[in-house]
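The chain below stands alone, shown as structure tokens; this is the form predicted alone.
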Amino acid sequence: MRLKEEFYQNGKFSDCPIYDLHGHMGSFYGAHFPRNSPEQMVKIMEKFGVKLLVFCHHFTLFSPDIGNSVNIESVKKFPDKFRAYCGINPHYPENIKKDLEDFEQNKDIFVGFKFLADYHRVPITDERYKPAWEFADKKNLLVLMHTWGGSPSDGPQQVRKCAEKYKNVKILMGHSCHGEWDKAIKLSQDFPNVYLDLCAVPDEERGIIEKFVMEAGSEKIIFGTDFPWFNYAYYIGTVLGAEISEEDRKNIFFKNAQRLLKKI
């Protein structure tokens, strides 16, 4: 049975496991979220189909006292469902090389970093992302960054210049460069470590996914959602119809995911 088949019959697929390495957690400001703990989150994941999430929380991104505690306990709790992006908050530098300290420490928690650069209004070249560069580039790491089309923080440009200097990176472009996507395409055709992420792509305009699939190819474009900000109906929805082959979502459901995992 096709994949899109077996999703709308059963509204989950029996061999090709999703992994949805773009996700948040908790609650945030002006915004509403009927499930957003661990516990109702994987109730959803498992409707769905979702083998795996990498998040990082709310609390991590936007309240420094808290920071990353409350990422390390989520993972506990349902370890076989989450992993976690070590946040890093750049205007807490006292606060980074607690979070590296604490990367060493949960190396079954964290597979990377998580950058929010337009948010927090810090580039991402900025001196302050240093050391979690060069820590994530010693150990070969994922940076799951929010990228956005003409940003002055983390567009294509500033991707480009990180690209260049942090080669063993995994430098996962959250939202593709949204808008710019030729830019976002080039930058992963250029570049071996960069992956096209499909999270708030499929809002613009149809044919996107094609795109990437046709000029960047399937092996560089990653499975990503902000759940719980979007729903997986939908999302999986896109993929499927998409005009690409079967091959090519597996690969953006779960074998591009799988292959950047086993390298952590």
Given for the second form:
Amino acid sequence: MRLKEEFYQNGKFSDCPIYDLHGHMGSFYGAHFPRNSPEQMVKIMEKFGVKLLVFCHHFTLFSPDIGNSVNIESVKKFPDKFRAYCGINPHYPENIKKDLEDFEQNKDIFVGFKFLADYHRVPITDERYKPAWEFADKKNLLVLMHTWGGSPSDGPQQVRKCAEKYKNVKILMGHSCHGEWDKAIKLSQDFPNVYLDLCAVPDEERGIIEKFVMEAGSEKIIFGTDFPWFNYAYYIGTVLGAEISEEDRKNIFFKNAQRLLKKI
Amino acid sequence: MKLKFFDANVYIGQPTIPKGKPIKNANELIKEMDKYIIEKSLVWHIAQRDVSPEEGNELLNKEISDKKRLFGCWTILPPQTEEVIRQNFFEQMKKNRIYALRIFPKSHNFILDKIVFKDFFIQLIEKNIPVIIDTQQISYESIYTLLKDFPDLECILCDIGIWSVNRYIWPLLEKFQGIFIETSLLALEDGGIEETVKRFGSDRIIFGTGLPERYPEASIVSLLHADISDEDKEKIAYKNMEKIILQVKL
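Moving on from the form predicted alone, kindly provide the form predicted in complex with the partner chain as a structure.
Below, the chain from earlier opens the complete complex, with every other chain and molecule after it.
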């Protein structure tokens, strides 16, 4: 049975696990998320056949007082379902030192780092991220960055500078430099270690997934949803609705993620 | 389960600046509807927003005149300028099978307020004609003011944005029975459909695809697999919109 028919019928796939490489957890000041606890999230992931979510907790990203402890606790609760990005807040260099130590002691928890430069208002090229970049480069880790078109903090130009410098890091362009799609595609073409992310992309424009696949290749696209912001069924629906091959869909849903995670 | 759909949020025509995959005309829309098994659509023409409401309304009339599966939605402007709202307005609506009205205050530069629309909106309430509000075109403060002034006006809020807007919308659903939410972006929110149904019932949600700008499958599978009853799904997919159309008195 084709993936589309199977999902319409059953709401999940029998032979196509979903790996979500862009998630969060917990409540957030700017919006209401009714189902944001690890327990609620796991229940929804199981419903839609999401095998693994890699996330960074909202509290980590916005509260230096809490930091990465909440990521560690959450993964420990559901080690088969979650992995975490170690969140980096560049305003607190002394915390970054501890974050890197925590990473070393929790290699089964973390797969890389999360930078939220637009919100933290420090460009990803700033020296304060350097310890995390170098750590990731040395260990071939993932770095999931919020990237946004026109941003002076994490726009395409800043991503290019980082990609040129840190060739061993798997750079996941969260939101694919939102709006500057052509520049994001070019980055994914120019650098073997730079990937496009679907989070907050297909809800914006019908046909964008086809464009990504045609110009960048489905091997360079990861499935991300900002869950618990966005609904799995909706995002799976956009990939099923795109006029791309079954193999492309499988690359996006799980094969690329499995390959990236295996190398860590 | 199999659902039949009534799409409340779709436009035809070629935009000045293309977005998504434009659906040029009503014939193309019918083909798209068949592809997704959408039985009926409430449709508007993009020229109503981006070119001229008057001309766009006319283009729509021509496109849907022989398409019984399509129900029309005109765009209005302040009655005072008599560009769109003139004598025999409602007769013309009936003649052209127009069942709802859209407003674009931001693009068309007017204030959505009782100073402008009081007498006209009183007539809409009497005739059960719904107003469709694209929330990218008007602030929530203005929507709140509108509903305080016209608590019985039927409004379908569509394109509600990609951030969860529960904090804005739930108070409106609680207070005003004539408020409906369209699904093409409500379904994007995790739990958007389920949590709204849990609190306010399924009567207040209207199915929409957001065609041609969004992938229809997104809204369709989100409803198909939402954790709500089959009866609730049927209402959202088709029955609620059908009921609104049937209650319009022209």
